[in-house]
Each structure stands twice: as structure tokens, then as C-alpha cells.
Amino acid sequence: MPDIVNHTFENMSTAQPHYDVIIAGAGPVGLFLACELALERCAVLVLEQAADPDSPLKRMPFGLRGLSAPSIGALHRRGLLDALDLHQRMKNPFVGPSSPGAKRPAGHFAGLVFHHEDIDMSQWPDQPDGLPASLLSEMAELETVLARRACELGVTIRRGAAIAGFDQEPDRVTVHAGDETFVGGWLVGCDGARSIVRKAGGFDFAGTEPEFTGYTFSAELSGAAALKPGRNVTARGMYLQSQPGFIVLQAFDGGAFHDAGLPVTREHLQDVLRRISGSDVTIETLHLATTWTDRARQATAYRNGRVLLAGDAAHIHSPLGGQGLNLGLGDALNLGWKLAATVQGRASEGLLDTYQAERHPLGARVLDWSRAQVALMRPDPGARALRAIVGDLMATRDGATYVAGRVWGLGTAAVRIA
């Protein structure tokens, strides 16, 4: 990873300006939030609680994210697009590999494939030319090429810096990280899944509790040839093969071993995976393992006062179809510069609150997106014989250039960017 100079939670001066905004969280959305309000010249400060912005987990092939038409568009018009090692990515790899003169895979959905063939690309004329409906993109590079655009635009970016709570007052908000205050007009929360804005803030967290375990893992297998490539949904679960070695599991438990914080093991890890793929499959070696759930919840309000809510920290799923990213990138287009219009009072009245009406209903309807691909993943009679109904219209063209339309993000409506 490219070295990027940040000012650091111990090096900073205990003298504390007063920022236009904070932004908790230094992932892609908070990030990209944060260049959208300095290219209107806002104070941004970013504070991030990890020291170290390098994962191990994001670097890996599960690492690897799909950006959508919008998010795509954006990146390019910010002229961030070619700085990503993009294109090389364009192959899904998680869809399995296609024999000579077969069908190329777009994409899937709940691991039900769909192929570039089969797509009307004339239903969206106003796809600029040039642009692919959809890339690859790794998550730590994203990160890097954000992070040193934002501290080329005057970003301060505090690492380190774990925000315990805030104050918040008519004009402004007082966060408290560590030791340490810091003063801002308005906090807006990127922290993620389990964001200490929300939290600290009040919010309704309203949604529906998980149907699975998923595991994430990088290993030494032997017997591995018993794994078919690609998504593979069993009797008993799925299991995804993108390369050898790295492995990705659903285990219809309601979620109860995720939630139950117990460390994955190398014997629990062989135990699910040879249950669900029904092979004898041994892990030799166990190098990186995480869990994650299928838990959709979002927050019934974007905003309370001078905080608000982007990201995951507004909107939680599960990563099936990896809209989540997209999702965020979004949010952060849209409430940019609605915020920094605010800022520096050249907003009209209730703006700023357009960014919840415009941006709630989109998230609704990718948290169901996500609970239908779970619904036909199910290692029941019922979801097998709606899976290979869904499978038989995604193999038409009106189905498969529908489904495209959703996962690539071309059936959005259009967002501002300046």
C-alpha cells in the first residue's frame, strides 16, 4: 500500500480549531464524504479509531468489491477512476470460470449467474460511453487513493482516534475521542456497522435479525478438489470457492455463532465446511478467518439535529451482491454538497433534509434485495423450487437486463455532482 501522510491521534497539538465538519470512520464512504466537502472548501476532520489503516482481509480476493454504474460515474468525474488498478479486475471471480466460446458472467444473484449475452444494454441510453456498467475494486487500494486525495484537498485525517461520544448544542457538536475534544458545526457518522454516532445518538435501528452465520477464510486445503469454483448452494448451506484457498460459507444458524463472538477455529471451520459442501475437504493450515451475518437493519432517520448518519452506520445487509459499498458512495454524493451548501448558508430551506428523503428509499430497497437473495439461498424445499424459477427468468433477456439494471445500479435515478 502506498504510504499516505496522516496526522496522528498522538502528534497533534492540543490546541483544537473548529472544523465545518467532522466525520467518524475512514473507510471509502467516510473518505469520500470528506473530499466531496473540501472540494466546497469546507474544515473536514476525519476521525478513524483503527491506528493502521492496512487489513490483511482487504487486501485478499474477498477484499475485492464491485462498484456500480453510479459509483463508477462519480469516480470519474472526480478524476479518481484511472488511479484504481481497475480494469484488470473487469472478470468476476466470484461467479466461477466460463469454458471457451460459453456465455461471459455479469454478476449473479443469490448465486444465480447472469451473463453479459443475455443483456439489453440499449434500455440505458444515458450510460456514458466509454464506462463499464460495473468493475472490481480492492478494498485497501480504494482506501489509499481516497485517503491521499482527501489530504491533498486539506483533509485532517486523526488515526487512532476513537470517538467515546459527543455533545450536541444549536451550533455545533462536541466530540470526544480518547483524552481529547474536538469542535465542529456538524458530525456526520461513517463508522460503520456498529457506529458509536448512531449509538451515542439516539438513533432507531429498525430491521429484521439474521437467518445465517456467513464465514470469510483464507487457508491451506487439502482435498480441495472435492470444491466446485464459484457459488454453490447445498442442502445444507453455500459455500464459495473464488480462488483456491479462499473460502466463504453460509451456515443456516440464525446467525448464532457470529453473534456469539466465539473465536473460529481451524476443527470449527472444517466441521461447517465439509457439512455444507458435503466433502471430506481437511484444512492443513488456517491463515485469516472473520464471520458476518445476514442482519438487515436500517436507521428510521438520517439525521437528528447536527448529526448525521451515511454508510453502514445508516444501513446495515448482508454483502450478498456487494451493494453495500455503492449504497454508501451514494450517500456521501448526495449529502456532500447538501451539507456544505448548508455550511456556507447558500442552502434553501429544508435541503439538507431532501438528503433523507432521497437517499432512506433506495436504502430500503437494497436491504430487500439483500433479504430475497437470502430467501432463495435457504436449504429448504421451498427456496430450491423459487431458485429455479427465478433462475429460468434470469436466463431471458427482460430477466437477466432487469436484474443487471439492480445489481449495476443503472435503474437508480440519477445524482447531483457538481
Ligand SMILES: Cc1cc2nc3c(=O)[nH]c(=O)nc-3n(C[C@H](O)[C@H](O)[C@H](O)COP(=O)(O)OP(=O)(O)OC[C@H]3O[C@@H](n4cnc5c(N)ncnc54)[C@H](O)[C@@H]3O)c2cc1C
Given for the second form:
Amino acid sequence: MPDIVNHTFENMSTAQPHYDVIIAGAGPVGLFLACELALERCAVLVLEQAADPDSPLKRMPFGLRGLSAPSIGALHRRGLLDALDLHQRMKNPFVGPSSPGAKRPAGHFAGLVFHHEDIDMSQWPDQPDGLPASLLSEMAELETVLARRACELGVTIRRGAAIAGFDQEPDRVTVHAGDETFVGGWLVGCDGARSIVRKAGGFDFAGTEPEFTGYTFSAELSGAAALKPGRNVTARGMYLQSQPGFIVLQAFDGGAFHDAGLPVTREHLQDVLRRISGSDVTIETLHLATTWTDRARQATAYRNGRVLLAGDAAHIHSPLGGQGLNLGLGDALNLGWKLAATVQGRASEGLLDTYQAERHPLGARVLDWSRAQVALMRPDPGARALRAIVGDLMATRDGATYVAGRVWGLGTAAVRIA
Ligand SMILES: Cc1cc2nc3c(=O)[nH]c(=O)nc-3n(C[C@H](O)[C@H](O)[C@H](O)COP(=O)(O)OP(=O)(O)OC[C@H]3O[C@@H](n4cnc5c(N)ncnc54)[C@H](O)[C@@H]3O)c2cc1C
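Now show the form predicted in complex with the ligand, given that the preceding structure was the form predicted alone.
Below, the chain from earlier opens the complete complex, with every other chain and molecule after it.
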């Protein structure tokens, strides 16, 4: 293996520090990728637009995220899983109640719950001993753990540095953030759904438009006893009260409310909640609210010269079934060692392009998984009839095992690492 050249702070013609890789975004994907690259002794700079990493939307219950088997395995192998101690204490509130003697909910597809007792785990003999196939994590905790590890490994994280654009030359990328410029050999856009790197890099972002606006909010309610437990698909949308005063809604408005960027008021949420649930529940005080959609788009290419995309910057879809974070962590795992080998001149020809070849089809599969769920949740008689049939199939051993395998990412060999 040739000597590894660490280019940090080497004076180039620009007289600026030169990093092997600049990463846009200190979300979970950017931070995990930074750790992977730093483990391979790359000099890494992460530029993050937010000055403060903390946000109530990253903390419980808003920041709750399901981790699938490949993510759990990867975090375990990197010695990071034990640092995530919140998951030990959490029960999944998104899959509905479990009463004594009843089957234990394991997850959902389009709001239809599948159960542990129906799943044939012998299908996945490779699942490492002692590691669960799914866990819950909190975004704030996950990012804290990853940022701490990245710093231990020598990664530089600059917060309050919003990337506005970049210039690409044959041997480098110059990144502009505020009044400053940063020079790197490569740039990876991990800057989320509205990625500047994707837009400035001219990446095509192809896909489908939303069918609904999703709402997640916490509030003081009166008359909440009228709301049924669990995830309820009604003739007008979906509502879920996963814990007292914490509500998720889907209103089939073509994504209009979310896309209009209007403030989410107590009055608006109450109207939507009453319409969907058919109850006269009252929102007394609104604490915190956020909206999202089922827009499903994917970059047609993950690489343009020295610029690459990973995570939500490369693909977006509805959070139904909790796959986006796992998909992004898988991107980082796949890309990290390949980009490091390329930086260090030890990659075989075409190695870096296997990133797109391997990850793009998995991303497309997840987008279709989320689209299929939306199709089953549409408030129309055809979808209702189809839901009943899919629900019956999911109650069978083969059906539950198939859905669990997809939701938990079991058998997805391409995202595993040695
Ligand atoms: C309600 C909800 C529930 C979800 N549940 C799950 C789940 O259970 N399981 C799951 O796998 N996924 C889930 N997801 C999806 C998951 O949260 C995302 O896929 C994941 O956060 C993507 O990580 P990321 O690092 O790619 O992007 P982000 O988390 O969006 O991070 C991007 C970072 O880039 C920064 N940034 C943006 N622009 C710039 C710029 N110009 N310059 C510098 N920095 C910039 C941002 O500030 C941010 O810190 C859910 C999503 C939602 C909305």
C-alpha cells in the first residue's frame, strides 16, 4: 500500500488548508461518513449551517428514529452502539398498543401492524448473535455520539458555516460558506433534503410529487379520549396518538399545506385533526409542530466529478416505515472506504463508481416501499379494500416475515461491511 499523504493544512497555491474531503452537513449521515473517512486516515472538514446542533425536533419524541439491522450492526462494529443508551429504555410508540396475552407489535407497513410472534427469524441466520433487528434511537443522541467520535478521530467540524456554492476543478473543489472559502479534494453533499450541493452541482432529482401533508405535533388536548389508540386510517386520512398529546396526521391535500410554507397554527391543526378523526377533540395549547410530505425523489446520479451525494441529499421519501436514516447510514458505509481508497490512490479503477451502482438501486427500492404505503393509505374505497387484503397477508407467517425483512433491512447484503 502506498504511503498515506495527509493533506491537512498543506499549503497549496491558494494558501488555504486543503482537506482530502469536505462534507456538507453535520447530520447523522455527514457525521458517520466523516468517521468512516477519518478511520481511513483522511483529513476531513465538516461544514454545518446550524450554529447550534440542538433542536427540540431532534429530541424525544419528535427525534425518535428506528434503526434497522444493517445500521445496528454497523454501529456495533464501530463501537458506537453501546454509547446510544436511550434505545435501551424506549418502546416503539408508533406501532400501536399491546395488551397482556396479545401479540407483540413489531412494526408497521402502511399503518398495518405486524407482530413478533408471526415472524420466522430463522430466515436470517446471519443476524449477529445478541444484536436486535431493530432499535429506536434519538436524533440528538445519535448526532452527539457521532460528532464526539468524529472529533476524537481528528475531524474538523465547523458549525454556523452555511455552504452557498462551490467551484469544481480537475484536482479540487473550492467551497464557499459565508465570507470564507474551503478547499478539498472531494466534496460530499450530506446536507439533507434541500441540499445546496445537489442544486449547485446540477444533479437531476427525479421522482414523484406528494399526495399528503404530514403533521407531527405536541399539544394539550381536551376530549382526547375520543381518539382511538394506534394508527388509524380513516376515510379522510390518518391519525395517530402515540402518547398523550403527541399526534401524527396525514392529510391528503397533495402536499399543498407543507409546500405553501405557512405557519402551523393551533386552529389549523385542530381543523385537520377533527376532520380526519371525526371527533370533536380540542387543542387547548400547541407546544411544537412540524410538517413533512411523501414527496419521493432521487438523484439520478450520485456523483458528478469530485462531488458526491449521500443521505437525504441523494434521496427523499415519506418517513413511513422509518427508512431514510438507515438508507443514509448505508450510503456512508458504502462510500467511506471507497472514497478513502480513491483519495489515497489505492483504489482500483471504477471502484468509486460502484457506490452509485450499489446504492442507487437500494434507494429506488426504499422510495417504492414508501410509495406503496401511501397508495394503501389513500382515503378511497379501492385502497381500503386493498389494505384489508394486505393486512390479512401480513398476519400470515410468510407475510409478516417478508414485511419484517424489508422494514428491518435484513438480507440487504449490499449494505453490510466486513
Ligand atoms: C417525522 C420523521 C420521522 C422519521 N423517522 C425515521 C425513522 O424512524 N427511521 C429512519 O431511518 N429515518 C427516519 N426519518 C428520516 C431521517 O430523519 C432522515 O432520513 C435523516 O435525518 C437524514 O439524515 P441526513 O444526515 O442525510 O440529513 P439531515 O438529518 O437533514 O442533516 C443534514 C444537515 O445538513 C445541514 N445543512 C443543510 N444545508 C446546509 C448548507 N447549505 N451548508 C451546510 N450545512 C447544511 C443541516 O443543518 C443538517 O444538519 C424520519 C424523518 C421524519 C421527518
